[in-house]
Amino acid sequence: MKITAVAPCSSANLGSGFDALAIALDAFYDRITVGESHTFRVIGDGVPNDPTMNTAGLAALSLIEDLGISRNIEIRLEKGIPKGLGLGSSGASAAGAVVALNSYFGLGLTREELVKYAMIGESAASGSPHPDNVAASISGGLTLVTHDSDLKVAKLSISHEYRFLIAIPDISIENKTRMARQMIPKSIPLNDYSRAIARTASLIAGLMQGDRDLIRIGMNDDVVESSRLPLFPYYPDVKKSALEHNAVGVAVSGAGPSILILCDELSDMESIRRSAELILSKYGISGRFVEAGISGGTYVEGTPISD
């Protein structure tokens, strides 16, 4: 028996979520098929062999052996996620082993414990466990992630039919997420701190009443993206022309080098995409732009999820 699950991009933070709030984007999609083997491993293209060293293989370890599962397994990637744009490409990989696995296994598991295992997984490629990503491509929309004592996953509605257009440099920065993981600083201001929470909740609550400007405002960060900035010189010139040619709202992409752009029906689309094509060339980087909406989440093959 071979289970299969695809599993969708995703973008973290939307400016002034960092860590706690993510959105599943249907641009790309990673496809993960779980089936018996002699021996647990992990194959596909530019994985590598040892599966603590990769996200998917380290999520579905934490699994197996938490509950005393059988390692005979192999889990085997299809990679659809471009690697290393800040589109959630490792936390696909573990979001869609566990599903599989839960699903080849029978296991049951809930939501939050599908994202604690997947979690884990990110350690491969970040250094540190974290649940934003896996939490949007394992639950599908807008989730919001908060893990004090216990890990809790709340999905989020969106009252308004957003579009999003994705600006992906042509660049590429080595150990590129541990790198910006470690830009950040480790204490703030209470004035920052006091401002980063109004626009977080500004964020959530223009995005479920569809008020634009609520959401123009949350989606602006002095603590985390002004920290990344040395990586993506060319953002502060993309964003203010976006915002110019009514963009809802703009922000790096996890820990970018890619650009989300928010846009409705007022936004010029094609303005915004021409913009920022020749911004980025007067910076000598080329580059892609990927229009995409919301997408669901998770599932196994013939079972698609919908909500």
Given for the second form:
There are 2 protein chains.
Amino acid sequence: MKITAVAPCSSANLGSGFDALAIALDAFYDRITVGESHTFRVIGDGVPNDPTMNTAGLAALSLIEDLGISRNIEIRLEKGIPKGLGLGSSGASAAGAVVALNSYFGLGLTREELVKYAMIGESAASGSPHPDNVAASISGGLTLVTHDSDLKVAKLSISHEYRFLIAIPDISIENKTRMARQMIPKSIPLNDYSRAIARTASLIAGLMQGDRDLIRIGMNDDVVESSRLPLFPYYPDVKKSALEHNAVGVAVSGAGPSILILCDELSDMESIRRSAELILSKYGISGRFVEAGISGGTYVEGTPISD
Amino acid sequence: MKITAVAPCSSANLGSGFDALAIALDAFYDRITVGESHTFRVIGDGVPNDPTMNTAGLAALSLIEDLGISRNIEIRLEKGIPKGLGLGSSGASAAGAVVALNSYFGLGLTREELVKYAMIGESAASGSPHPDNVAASISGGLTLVTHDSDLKVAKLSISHEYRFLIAIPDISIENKTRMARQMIPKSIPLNDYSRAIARTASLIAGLMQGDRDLIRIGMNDDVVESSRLPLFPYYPDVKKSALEHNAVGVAVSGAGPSILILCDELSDMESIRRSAELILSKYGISGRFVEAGISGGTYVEGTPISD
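Let me have the form predicted in complex with another copy of the chain next, following on from the form predicted alone.
Then the entire complex follows, led off by the chain already shown.
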């Protein structure tokens, strides 16, 4: 028996929602196939020999070891999501692996359990187990992860049909996620703190009530994005221009370098795209632009998709 | 001609929403009457001779001076909201004053303009113009204030009918609001920051989606409430007990000492109340308990109430 899970890319943070919010997008998908093998292994394009160096492999191993399941598993990874661009590529592989294993072994794991194992996989990419991208990739839509005492994953309803334009600069930054994490200040001034609280509230209320002014405020961030600006110096210009062309909001996608541009029917997507292309070229960077809608969560091929 | 505005009390912060969120409650109201006079003056129980030392007076003066209106105004203040207890008493007086003046002079001010003047009034009570309580008092319901470039006041929809139990300890703290503000740390560790972001998102999503688990998480705060614990040492015990009796969430009301207990049909309000009373008495404090629902905003007597 073989089971294939298909996991969407995702964009984390959305401005003020650092490490808490992410949204699944239908731009790119990874396919992860689980089947029998004489030993545990992960195969696929660019997958390291050591399975613990790969997010799908590490997530799968953490699940297998925790639940005491047979290790005689082969995981085949077909990457559809480009890596290192802030599109939740590593998270999607981990998400796909745990969802495929859940189905293969009939484990009936909860959303939180799936996220728990998948986020351990994320350590292979960033050195720390962060759950935001895997939560969105597994659940689909807009997700919130809290970890007060227990990990909780909530799917938030969005009242309006938004479109997204993803600006994907053609640059590769060695060890980007690790570096991006180290750039964040270790403590935050009180003023920035209270402004960020208000922005996060504004973002959630705006998305849930369909209020574009609130969303626009909420997609601003002076803490995490600002500290990482050296990684994406073109970002302020792209953002300014996109807002002038009536984008609802603009944020760095995850740890960048991609930029997430949230649009509605009032946004001039074509001008936003042309202008962003011009700005990138001024920085000597070529880029591609992908339009996307909100994606459902990771699904197993051949089974009905549920919410 | 005389115009009387009636302004509700309010509870700010709701746990994680420091300086951004507040909710108007129908427990207590201030009445503010504006009429002609030979000079500007504010009269009422316990109102200082200097009108700038009173929130209603200072708010009214800031509006009058900014708009160049006649100063021949008398403001009569009838306090229904107890002072110094974290129930937005000073904010309600300021809110009532600007709403009454807006009606008296037919100014047609926007919600944001009303809040702008009323928050200046708040400086008389706390030394800094904070907008959260006045926003709730003016608009009613659950309000969010952001001040990215401009001040913006948004009213957020709440999907479920909640009841509130307000525990009001009979204690008076000299210069409480000023002191409470000074107790907050000047910088926040990154871990606390990201946890607070997730909690704020959880609070808003929970209130808007009617998800009691999310609300409960969102009403926690390790930054502002924790730093002020010396002002209300009984709070952790009251909170723990109320949650055991199935309160949805518990938070310090504004800068305390009152405690806001959010309840729904699963909450055992009678046990929550009895248990909180017992805890307060162990701290040598008597307290009263008031049940409340969500209030509409400040209204002018004799005019239809609009949303």
